[in-house]
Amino acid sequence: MGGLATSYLESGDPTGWFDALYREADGHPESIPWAELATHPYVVDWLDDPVVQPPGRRAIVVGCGLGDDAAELARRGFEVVAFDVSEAAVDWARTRVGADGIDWHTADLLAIPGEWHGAFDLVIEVRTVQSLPGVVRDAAMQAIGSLVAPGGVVVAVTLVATDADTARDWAGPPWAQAPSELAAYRAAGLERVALEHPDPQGEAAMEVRLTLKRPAAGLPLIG
């Protein structure tokens, strides 16, 4: 997987390898490293007990993969947009979980449609940013922030290294994020409400769940 991602990055296409991976999988989910065929537990737990309530029921799933997180949101009554840069993934997800309550799209996080800006009460991002190389991750996090309506909420699940040196030397994908990288969400006008993770217990990196919110006034934060 690392060689595939590197070849696309070297050709100036940092997201193109996703579609190649899904197409090479040819309908076999075990060939997709992150495909667990279930809603991520961090998402389920958050929906069961939200850290902060989103202001409405319009949700978007970033990098929807095979569609399990989108399906869970739809099951709970959200009006869901789900997108992935991989057309193959979107077609596969639509076939797996259907279209009831879900509007499926093929779109690149680094070039999202203008009509999505500020349009969503809840944004779910699971393991997408960590699968992007460092040169585009700030842009990806700012794009995620741009999706959020005033008062809206982001739930992001990502791999975070325990220190910057570990992140710098991490061989991916996925690439563990340095703790300082998460400041890109603040630059996108979001405020952090919670950062939750298990006890690292000496691990070099840990999967964390971020809850972020855009102030109701919708104005960028200063400082």
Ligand SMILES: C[S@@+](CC[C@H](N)C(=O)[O-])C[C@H]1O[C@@H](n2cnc3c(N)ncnc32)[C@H](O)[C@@H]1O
Given for the second form:
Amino acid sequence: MGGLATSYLESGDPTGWFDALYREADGHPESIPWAELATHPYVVDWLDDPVVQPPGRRAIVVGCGLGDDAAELARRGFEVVAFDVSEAAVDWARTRVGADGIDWHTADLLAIPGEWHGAFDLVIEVRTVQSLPGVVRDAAMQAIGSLVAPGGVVVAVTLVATDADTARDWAGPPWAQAPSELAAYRAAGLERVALEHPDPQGEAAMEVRLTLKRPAAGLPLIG
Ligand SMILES: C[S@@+](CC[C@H](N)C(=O)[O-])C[C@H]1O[C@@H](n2cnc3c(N)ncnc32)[C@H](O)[C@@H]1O
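The block above covers the form predicted on its own; next, return the form predicted in complex with the ligand.
Below is the entire complex, every chain and molecule, led by the chain shown above.
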């Protein structure tokens, strides 16, 4: 995976390797290193006990991969848009999971359709930002922020290093994000509600769950 990613990165294409990997896998999930074929436990746990309630039922899944997080949201009654930069992944996910309650799209987070801006009450991002090289991660987090409606919520699951030096030296993909990188969400107008993770127990990096919220629009001023 590292060699494939590097060759695309060196040619100036930070995301092209995903589609190549899904195509080469040819329907065999065991060839996709991150494919668990299950909703991420952090997402299940969050949906069972939301840290903060989204204001409505419009949800979007960023970098949906083989579709299990989208399937879980649809099962719970959300109107779901799920997208991935890889057409092969989206076709595969649609075939696996079906289209009931889910609108599948091939789309690039770094160039999202205008009609998605501010359109979602709940944005789920699981392990997409960490799979992108440092040069585009800020833009990716800004784009995730731009999807959120006023009062809406982002749940992001990502690998975070315990300090900046460890993050810089981390060989990826996935790359461990530096703790300071997460500030990009604040620059996108989101407030941090919670940052949850297991006890690091001396690990150099850990998977965290970050919950963020876009403040609701203020009441119109009278007079
Ligand atoms: C590490 S995988 C995680 C997939 C899924 N979220 C999961 O946890 O199983 C990252 C996913 O993000 C997708 N991806 C990477 N860059 C993207 C981009 N710019 N826009 C949309 N999807 C992207 C990849 O194709 C891949 O499916």
